[in-house]
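Take a look at this one chain, the form predicted on its own, written out in structure tokens.
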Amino acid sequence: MRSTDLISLAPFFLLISGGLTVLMLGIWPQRVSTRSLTAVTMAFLLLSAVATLFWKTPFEMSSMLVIDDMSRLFTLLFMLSAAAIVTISYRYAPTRNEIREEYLSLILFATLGMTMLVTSRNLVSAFVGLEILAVPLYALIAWKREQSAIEGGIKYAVLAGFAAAFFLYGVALAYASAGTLDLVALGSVTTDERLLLSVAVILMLVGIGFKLALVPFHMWAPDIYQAAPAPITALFASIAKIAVLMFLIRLLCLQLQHIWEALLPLLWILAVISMIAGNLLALHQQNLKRLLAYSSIAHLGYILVALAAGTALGRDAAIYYALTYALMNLGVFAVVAAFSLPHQDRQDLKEYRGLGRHYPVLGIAMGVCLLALAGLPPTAGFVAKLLAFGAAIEAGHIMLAIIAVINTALAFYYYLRILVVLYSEEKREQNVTQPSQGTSAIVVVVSLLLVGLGTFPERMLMIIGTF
């Protein structure tokens, strides 16, 4: 194996070694403290992030993985976000005594799955990455010893099985149509083979739709958002979804452009029904985590608005929106974790009344993330929506852009409702564990990134334009 191969595979080796090392430390004869296990996990994640910076792009590994600027950017995002989630988990009150080697190891392996997905250039490696990501999530969702958490884990496992079946059926049809599973080779199929390949991509899109909780594959989202611990909700609501989305963008927009053009009407329909259903279902929700689950469905609809444009601008807008989406959700759920009660997350909106006044750092960070989700300037959420809707208008999809703008206005109501409750003057008992310095630092950094990307988006758009 060449030295360049070893450098390119270093992040993968480090994540695998980290997961196994943490597990071995857990069964060490002398008990290793949770603090030490957390420190080891953080070290492997940060070393993987540093190794990612040494990737030479573009670079292909055995026609299975491709290292390019897009995979490097999002792999770095996954590593740093996973480190943030580990930091949040360390002081997360409901599971503080249950954070041991298994929990931390599962986060490392889930990050490995995300990295494989975003670097895949073959449907086999993509499926392996999808499953490496999905299996740890089954256990992490059901981590709390509660009936609702166990039910959530089982529900996600069952639906993930259906998603995997659809995806594999699509992979089989793709092989039948072209005799290869390489994405580059699939992009050069003849006209006669494109019909069967289009059917294959639609089946894979069904599997991906389950992972992204697109309508009509969204049934699992609110229950599992509610059941999972807040740090794990942050994991699969932000970076796990984005890993799947980036594979979809690589598959359709970078390799199978002819199939992308053929599926534009389907993407148009999925965008409309996801936006409308997500926002209407979120409108009267009193449970914050369920509200954010329905909100995430709407945001995936906005990303599909950009993809439905079928242009390079639409692709770039979708990538920028994906990056912004990950940051917004990471920030929101970090604050939810910090505001947790000793034995469970705060669920009802009324339980957050006045917390923004009592905890100004968390309150301001929550405000910035909610304004970004609503799409207000000067946050990155505003730029993301502007790019997505602008791409739709440039492509001639005026009605789609109008529907998206109406849905954005509709979403203002429930985001501002959260802020009103958060900064209410009503006084009540504030039974909140004092947030750690690590969690406070994370929410501050995320808030600054959202404002920075919204105020100066040019540099990031320039990077995305090279993909």
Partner chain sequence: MSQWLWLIPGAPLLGALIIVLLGGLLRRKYLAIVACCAAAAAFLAVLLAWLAGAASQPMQQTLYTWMTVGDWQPVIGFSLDRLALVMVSVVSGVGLLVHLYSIAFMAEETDQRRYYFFLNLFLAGMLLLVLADNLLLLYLSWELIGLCSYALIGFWHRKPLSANAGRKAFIVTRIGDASLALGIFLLFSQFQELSLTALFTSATAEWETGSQLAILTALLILGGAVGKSAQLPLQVWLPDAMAGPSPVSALLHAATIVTAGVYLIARTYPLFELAPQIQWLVTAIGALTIVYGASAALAQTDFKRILAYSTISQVGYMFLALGCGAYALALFHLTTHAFFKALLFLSAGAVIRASEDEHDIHNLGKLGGHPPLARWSFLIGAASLSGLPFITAGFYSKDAILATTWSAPAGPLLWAFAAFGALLTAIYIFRAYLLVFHGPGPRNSTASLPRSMALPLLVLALLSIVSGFIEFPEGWPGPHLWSAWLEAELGLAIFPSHTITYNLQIIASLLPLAGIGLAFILLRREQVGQPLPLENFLRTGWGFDAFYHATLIRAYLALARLLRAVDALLIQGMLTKMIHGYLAFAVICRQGMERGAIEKALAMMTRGFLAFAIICRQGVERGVLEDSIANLVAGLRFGHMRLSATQNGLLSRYALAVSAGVVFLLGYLLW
The other form holds:
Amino acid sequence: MRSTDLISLAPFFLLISGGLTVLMLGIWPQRVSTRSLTAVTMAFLLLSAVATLFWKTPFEMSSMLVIDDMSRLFTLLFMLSAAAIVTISYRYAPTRNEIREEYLSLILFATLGMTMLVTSRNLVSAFVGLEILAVPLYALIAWKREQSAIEGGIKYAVLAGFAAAFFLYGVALAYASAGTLDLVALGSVTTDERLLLSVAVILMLVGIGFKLALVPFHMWAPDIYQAAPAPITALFASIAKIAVLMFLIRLLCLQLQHIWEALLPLLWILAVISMIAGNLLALHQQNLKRLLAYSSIAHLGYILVALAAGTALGRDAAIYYALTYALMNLGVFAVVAAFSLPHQDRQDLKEYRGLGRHYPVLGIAMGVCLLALAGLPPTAGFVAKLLAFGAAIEAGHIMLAIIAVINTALAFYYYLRILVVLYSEEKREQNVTQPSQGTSAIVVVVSLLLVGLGTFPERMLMIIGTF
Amino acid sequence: MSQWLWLIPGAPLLGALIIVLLGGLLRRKYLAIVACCAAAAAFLAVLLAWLAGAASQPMQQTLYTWMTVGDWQPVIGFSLDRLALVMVSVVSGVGLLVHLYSIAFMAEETDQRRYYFFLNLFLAGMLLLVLADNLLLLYLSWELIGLCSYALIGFWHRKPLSANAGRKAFIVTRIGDASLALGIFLLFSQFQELSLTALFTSATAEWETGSQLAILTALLILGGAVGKSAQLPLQVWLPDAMAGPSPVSALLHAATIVTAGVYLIARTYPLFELAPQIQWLVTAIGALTIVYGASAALAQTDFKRILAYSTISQVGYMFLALGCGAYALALFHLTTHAFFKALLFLSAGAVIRASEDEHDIHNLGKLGGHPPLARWSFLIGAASLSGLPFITAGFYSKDAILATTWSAPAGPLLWAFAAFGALLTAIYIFRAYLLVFHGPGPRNSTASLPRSMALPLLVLALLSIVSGFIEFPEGWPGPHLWSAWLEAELGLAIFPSHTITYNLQIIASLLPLAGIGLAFILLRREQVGQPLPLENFLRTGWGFDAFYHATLIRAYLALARLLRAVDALLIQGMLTKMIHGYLAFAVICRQGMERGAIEKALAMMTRGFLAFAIICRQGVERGVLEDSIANLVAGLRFGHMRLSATQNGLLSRYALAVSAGVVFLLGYLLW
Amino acid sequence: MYWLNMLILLPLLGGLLIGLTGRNRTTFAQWAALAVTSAELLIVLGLWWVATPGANGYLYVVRVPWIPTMGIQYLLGMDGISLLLVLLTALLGPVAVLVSWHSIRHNWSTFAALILATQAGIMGVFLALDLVLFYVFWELMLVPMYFLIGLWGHERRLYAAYKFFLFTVTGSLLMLVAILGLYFVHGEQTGIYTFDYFELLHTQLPESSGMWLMLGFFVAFAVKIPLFPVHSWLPDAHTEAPTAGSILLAGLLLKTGTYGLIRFCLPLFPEASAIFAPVGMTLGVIGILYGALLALVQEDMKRLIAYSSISHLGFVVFGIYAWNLQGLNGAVLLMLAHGVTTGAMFALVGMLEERSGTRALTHLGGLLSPLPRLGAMLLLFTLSAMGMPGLANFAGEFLIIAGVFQISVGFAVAGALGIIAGVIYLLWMYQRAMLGEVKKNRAWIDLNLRETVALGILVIAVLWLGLYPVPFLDNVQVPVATLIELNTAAMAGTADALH
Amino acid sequence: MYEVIFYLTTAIAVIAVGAILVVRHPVHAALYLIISLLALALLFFLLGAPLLAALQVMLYAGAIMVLFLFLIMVMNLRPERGRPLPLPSGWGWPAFLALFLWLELLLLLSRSPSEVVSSTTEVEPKAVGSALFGPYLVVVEAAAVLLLAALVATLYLSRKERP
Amino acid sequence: MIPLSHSLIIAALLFTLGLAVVLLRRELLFILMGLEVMFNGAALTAIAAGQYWDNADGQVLTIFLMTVTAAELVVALILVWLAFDRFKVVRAEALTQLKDDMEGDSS
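Shown: the form predicted on its own; wanted: the form predicted in complex with its partner chain:
Below: every chain and molecule of the assembly, starting with the one above.
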């Protein structure tokens, strides 16, 4: 291994050794406090984030991993978000006693999985990355070990396995079509095997679509969002999904362009049904976490609107949207976590009544995130939608753009509903612990980032444009 | 002087502003004084204009451009020619008198600030209307007086009748206004010009007589005039407008709002000359209105309503004159009418006020004890109104109109209408006079009027008599100042040949006398209750009449014979029947036209309009629009429910959905 | 020009500051809000004073690159029309603050922040000349307004707020699609991808796509105006909004729709608009008559005024699509007049409601005697609303009909009918509320100084607009002349296409 | 001969899996699963992957099946009585869907290049090993982490809750 | 010899049968067995293709597949066991605590 290899792999090693360190500290004879464990985890996450800055791009790792600006950007995002999630978890009441070395190391491993996913240029490494992401999540979802938590864990494990089987079958067929698992090599498949490769890509798309919760592979999402503790929901609602999405973009847009173009109508249809079903399902939903799950289904629909354009602008739009989406969901679920009751998350919307007034920082942050989700200027959500719809229109998909627009309008209804509940008049409720400073800092940073990316998106667009 | 022209409408406007802005600081008494001063200032300005030679040389003043939009450049500008001069003199003069009268009349009222504000504004509006040198400014003041009449008629707004009357006046006149506005647009779109003089020049130059556009324009303008002047068929608001205080009625009827229409037509007569059909229509409206108003007045019991119908009828004469091209005569009648009608209203107001707001003439008669001054001035007014020959102003102005009518198309017919109207006029006004002032109540009273009320009555009484002398009937010796002076601007009236004129004049001068006689007869029959022969009536011994008969018998023997002949006719029942028939017709007019056809039509229209609005609300707004929204919402909700039902938590269903997705995607590839 | 930014930033930052620091300090929040809005008004007056039009009719232009990769700029520009509307916006700011002084009882600081944010958004809409920036402000003004209605409104506030928001947002998102469509069409033609208004003016649009894009814009504006079939949000929103909200809604938000027609629909798509003009005028006239009809049968005063707004805005659309000198001038003038008049009427109804506890006409009556000043004010503004000459609305309405008359007599007659209908329902309202016997006996308090000042500002505006509108009209001449040139060109183009 | 063995093994694997679909007792199902996995191991061998065949036997039949059986024992699962078929109600659609999916795959896969492989080439275990520790080294390490993660997860979940 | 497509179709058949097991059986353990069968179908595809292309990637893929399934299955099994241990749940239909509340909202 050369030194550049080592530098490139440094974040990965840091994550792994971080996980091991935490585990070892956890079984240290003297009890190490949760606070120090969290601090160590954070340190490793931040260190690996720093390490990514030393990447020389573009660089390829033994034809398995590819290190470029895109992977750097998203790796950074994953590290920092994971750090944020660790922070949120620290004071998260429902799992107060359960946050120990196992939890923290699993988060580190999951982060590793995401990082592998965005960097891999080989289907095998992608698959393994996907599973490193998934397996910790099975446990993390069921972390509270209550009935609903375990139910969620089982559902996710079974269904994710089911989807993984499709993905793997797709990988195997892709291999069968060209005799290689390398994405670049697959990209140069001749016309003869195109059909087999298409079948393979569609099967992989099923696996990916499941993770992204596209309709009709979406049905797990609300159940799992509801079952998981809020920080974990934040994890797989924001960055885990984005990691998978980035893999999809790398797979389709960057490497298998010819297949992509053939599949555009499919993406079109998936986008439409995802948007419509997601928004309709969210419309009268009373359970906040489920509602957000449905809304994220719709959001992935919007992202597919951009991807379905099949142009460079569409890809850029999707990447920008993905970034924003991760931030928005992170913020929203951070607030949900901060508002949790001592033993569980608040689920019913009624339980959030008037909270925004009593906790102005959290309330405003929630407001910003929700408006960003709704796509109102001057938040990043607006720019993302602008780009996505622009991409669709540029590609001539006017109908798609109009459907997307009407869905956006529909979505306003339920986002505003949440906001109104948050700000309506109600007697003060006592049993909310004052949110930790860490959580407050995170939601403030996220809101500022959302507004900042909305008002000054230029720099980010430039970066994305170079991918 | 022409720099100070703005002062004429400006002074009352300023008064109104002072009252509205500083009125809270002034004591009640001073409000009236401020208002009177403002009116007096306007009058003085008019006088100054006379002195400064406005009578010979038209004056112009432009204050500023109101709005500038391309060619659309109406200015706030005044022009004072002879026509306008006559009008401003009458308006400001009568206005001043009404203001003076109001001091005492309204002294008890609590809300004088509002009253004087609108009174001043009214005066300002009317003066502005007369002075306006372009159509838009004219329209502005046109609306302004409509507004003020609304506010003043509805002054006692707590009485729903009053408030309704005000609203009715505003809305009905507004219908006319819309027509006028359309006329203005039409003119503007044709000539890109709003200034009156320039418009007439281009209109006469570019339009042929009888061309469609000219007819349309004239018709639209006529619509406006008819509305404001309460002519058929838009007369309905005027009788109700009596609900306002008497000075307001005086102002309204005498000098301002109802004459605005006359003035408008006189002002725009070049346009009417281009449309002879419409001119004839003006005549026809005038003739019909005369008879209508007069007959309706015949059956009234409300003192002021009689006067109101009388106004309608009298303005009909002016329209008649206008239609015949005798603009100067119309104006002449306008002037005299302003005097005697104001006199009638003010004296009626004095009577009513002294009798604790009693309006019914029978009751007034029973109450009696009216101030003598009021009685005398009412008598003079009534005489002038009925056109008692030679001594009253009304005779001179009305007679001339009657004479000129003959030479118009279908002249004799029109003349017959007008003459019949004159007869009826005398009947109804003297009936009212006799009922009120010669009723069973105590006759002689020492009650005197306050000085501020007495003075206007005296002045107006004087004017009602002498103002006629400036224009003697055609063919008579004596001055013809009026028509000569206005000839340059308004042209001369056409009269039939001298013999016919004389004959007509004789008949015309006899008609009032006959009318007065008939009034007596009618009155007696009315007092007894059922139709009684005249002898019986006489025989009941009404000393007063006997005394009259005795003293006047020698001088008026011929007349007496005639009277007897008329009596004879009456006894034979011919005329009785005619009168009865006519009374019935009048009642039908009132019941049928007022309350019946027109009111009903209006009510129906209103109701239909409301019904339509409600249908719109119920049907379109609540039905279609709200329903479609509700359906949309329900549809979305339904979709939500159906989809939500799939999220039933069953693991195998979830897996099934995934497989279905796979089948679908692969199916796409196969297909 | 740094002052243009101030116009937007001052209320925005001021609102933020008040919202953050003014918790539980009502008096501070009130005075601070008043100070900010007054400063805003002063700035606008100053700008008006020193304005000198440039070559293209624009008085001030600010151009800063914002997102160059997409061709989005921070492009503000003020021409005569924007100036007048900005003036109106600034004028209604202090009024909205003053009328809410005591009627808003809780959370004044947030309320003030939202009012100021709305004002900033509206300012931005009137100033933005980059299409994306315009859209940003267009949406920005909705959110605070939504909260104003949803949090401080009356009984059915949530329903009204949702309806308001969803209607307008649907429309505006369709506009977004049209904006993007225009962007790409322009980009394909010229190779310059930009949202710059001045650049986009030169786009040569194929006929069908021009029509579709125009319709995209039109839908958004029609919802905001609101025109006949999509007006149903307005009565609800007005009825449920707090007084200040109603003032801003009726006075300003509706104007953004008509402003959009003038600023974007007509100049960007002259051919399509020329073809569309008869439809536009029909919609306008339907709005006029429909609004007037429905106003007649309302029991709730606010609802009545809301329907009257539909009628008046119908006039504006009428004038805009007449597309000639008088029509356009009248439309702009009527926009101002309606803003002032209706704002004042809503303020008065709010005051009446504070005093009597109801807005239902059936429960009011005879209030002129106990409340002479309020009654007199209401009369003045009612008269103005019904187009009394010498007051604000007259000049606008008259010019519009004069303009329409040159296009079509039938339409003009229909418009004149609308004026008559206006007299009927407004007088009917006035009579039922103010005249007759007093229905309720309680301690009536006439307008106090604060209220008199708030209304006094508007009285001056109403009289000025009515008596001497020339200073306002002067500003409009250049932009209107440009628009008319476009129409002439478009007509010529269509004629060529026909031959 | 080769073909006969191949297809015979295939038939065994398929029938064994089909049996899982219908048997009632979990232990039976586990046994059928073992049979099918062993048949697959034979197929792997026949397809030139002896290393994988061995791994299949060890890993699947050895390790994973033990887990299954262990759990069946612990949970003491017994088939419910009174059910003629273990298939639940409403089995039509899923079955149809599965059939349809197979038909689709059949159509699609049979369109792919179907050159006959000339001889049974064997991919040496050595080649596999050098590939694993050559380019796939990173992935191997990652897989190790995956196993570690699974271990940690299992440990946590199976532990009694903290007080 | 065996054409590639035959192997692929056999693999597809295995995969589909596994799928059918997942879809049709209700006991959680059966579902997990079905998943194993599906994975094996994929593995067969990879091996057959590996022979066809004559390189080691297919086998490498299968090795990773085995590792991954093992890891996944272990966690899944422990969850199933937990469900049984604590709540006596063995069938998938019993897992319906998480679902859409069909009451809807009233606001």
